[in-house]
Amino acid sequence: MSNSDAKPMVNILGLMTGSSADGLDLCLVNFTGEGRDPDFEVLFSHEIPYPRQFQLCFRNPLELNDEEIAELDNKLGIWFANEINKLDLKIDFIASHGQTIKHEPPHFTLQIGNPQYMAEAIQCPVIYDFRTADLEQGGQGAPLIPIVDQYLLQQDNSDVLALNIGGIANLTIVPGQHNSAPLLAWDTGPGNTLIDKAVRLFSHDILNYDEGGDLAAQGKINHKLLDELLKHEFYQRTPPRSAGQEQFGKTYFQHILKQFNPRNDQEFKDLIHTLTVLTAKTITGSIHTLSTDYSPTAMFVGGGGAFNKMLMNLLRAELPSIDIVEMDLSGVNQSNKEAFGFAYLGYLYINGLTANLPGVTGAGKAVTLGKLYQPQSG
């Protein structure tokens, strides 16, 4: 191939951390071609547990105030830096999503990790700030992912769907080339963020999350606490609807244990199951409400939750004609698509292509998402 064939070609490196606020996920991948559909080529990827101070700030954010929210700013970009540059890639640009420490749409929202920090230290153009855009034109701000679900996933004849169970859980239904109707995403609800916080309740501290829903399948299901959960307003809104720690943080999960207060292991295994039933129902009710236009015929599963054997084989037995399987697509898995995804966010941004779906944000109109920081030469 001659010079003046080759394909523009980039090394984005994607940044993510979730609300389950455990650690750094990066996905270094390169681009190759032009518009919105580019060959990648995954290079590299890894997950950097946080250090103990972040994980105990970030599980309880909205207790934060402004002066330890500008602190805990610099901190965590000086350490996305270092983290970065022991690492030694090749890399063009970095898309960083941040650490979510509050999102209120249309509002505001806020993520943190300073760019500029970490566009000097590594000498290399940070994009941040994907989600204020959407808001300015009255979107949620989120889900963000949708796009590249549909860039990964999109198939010619039948529709899919994609989930990933984060701290909360989104799902995506990507319609087939061949069917008319919209690509549609929302937050479904709390994916792990209860569960996480009655398992660190119960082990005190000791454990972070349920390891393969070990101790969810010890307990039993408590009807009357689950029928009450049920009732969350949050579950009643009409999409577009996101979720954070706003409705499902530290707040929410002290009214759950006002309701039912576990006073011995037994007790404690019951509410970690009934939260995983919880996720479940109100994952497979989003499903049960698509209209006829969409027939999909499989679930891509992303995110920690696809670990949890429980939480999966709940879903399983209430969506038997739809193939669940573990996302794994050329190097983009169930642990780094997220960040895979912000690397693409950010190939949209350097092409200046848009990339939010304001049938799923509601945002008046799609537009670029993102922010540059360039280093300063020398």
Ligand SMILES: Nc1ncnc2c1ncn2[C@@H]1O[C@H](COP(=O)(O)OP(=O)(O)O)[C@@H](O)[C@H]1O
The other form holds:
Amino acid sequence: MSNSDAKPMVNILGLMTGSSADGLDLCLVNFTGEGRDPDFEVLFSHEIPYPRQFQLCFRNPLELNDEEIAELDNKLGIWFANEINKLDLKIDFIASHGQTIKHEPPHFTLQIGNPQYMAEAIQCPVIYDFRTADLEQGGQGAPLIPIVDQYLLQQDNSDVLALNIGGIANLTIVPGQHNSAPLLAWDTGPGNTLIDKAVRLFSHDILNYDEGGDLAAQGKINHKLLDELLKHEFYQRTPPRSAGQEQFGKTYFQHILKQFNPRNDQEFKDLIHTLTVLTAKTITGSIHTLSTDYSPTAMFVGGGGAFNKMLMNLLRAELPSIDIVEMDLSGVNQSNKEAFGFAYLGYLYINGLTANLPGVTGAGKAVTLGKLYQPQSG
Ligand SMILES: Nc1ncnc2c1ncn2[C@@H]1O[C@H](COP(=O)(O)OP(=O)(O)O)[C@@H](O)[C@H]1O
Ligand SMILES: [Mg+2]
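Having seen the form predicted on its own, I'd like the form predicted in complex with the ligand now, please.
Next comes the full complex, this chain leading.
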């Protein structure tokens, strides 16, 4: 950070590794100024696919034992450090979400990717473990991106929605400055996670996801299955609520296959179609429950699911009065938004500013989020 009369400046590299276990998203952001509303410039964004071993381990993290988790914590930390080193960036701080292994709020959450290796290799402090401090206040430790949505998207007079479709889908309602109603956010349910699982089973692991939603588009809906899946108790929960592999992981997918076990290509496409409709319906269902205090006119969509045309078309068909656009604002787009978000959460940490929204996570109070790992050797 510079210390002159000029406004303070800091370069923070945000790292996101989401539940889809597809890879590492990086976003280097220059923040200029102080307080919650600094100016920013996105300097660099990149996505690095996980090596196959990480993909396989992190897709079903609940199957890992303690020894494997400890080993992967180091291996992933070393991989992060090596990959970042290759990029030769000017970094003051790294803010790393880490790979979620377990998320059992309000008792326990674990993200791995040992920060020590990055701190030593890049010679900069690393902020990590962003969720525990919220859990310690009785919160869900999630979602954490809503404060970023507020920073990026809040308008004066109109309310906007921010939707992220990763493995899990998260929705934020950012009220306009002049609307006294609170900001709301919660996990709506599965994003891509069930679709990905069906596509992998269909393709014998050749395909990782339904590119563009093409397979779903060739299928038809199975109403009986959809009606059954919509009965999941998660959709009835009142927020705060957050989801993960505990709710929509391998065990749940096996439960789905017991209800409908596809026997041929067409039936697989029907399954993929129906799971895509499930994701769309649980997102739009959440939006339909909003009170009349909110009248959103636009929804900014981020995460890999924004590339699924069938899913986006279903959202547009169900929400005709809302302008649904792919996130693309001042260098922040559907691919780097969450990594950008962690850079901003890192910025809040180093400025000693609180980052959780108790109304969203259910925490008793707002606190600073994250821990700091300083390089030990120079
Ligand atoms: N071109 C695409 N077409 C359809 N789906 C895609 C495409 N690209 C990515 N996705 C979906 O997005 C997921 C990754 O999204 P991401 O935002 O990285 O999620 P996470 O935060 O859970 O890692 C993939 O697993 C896949 O389901
Ligand atoms: Mg990802």
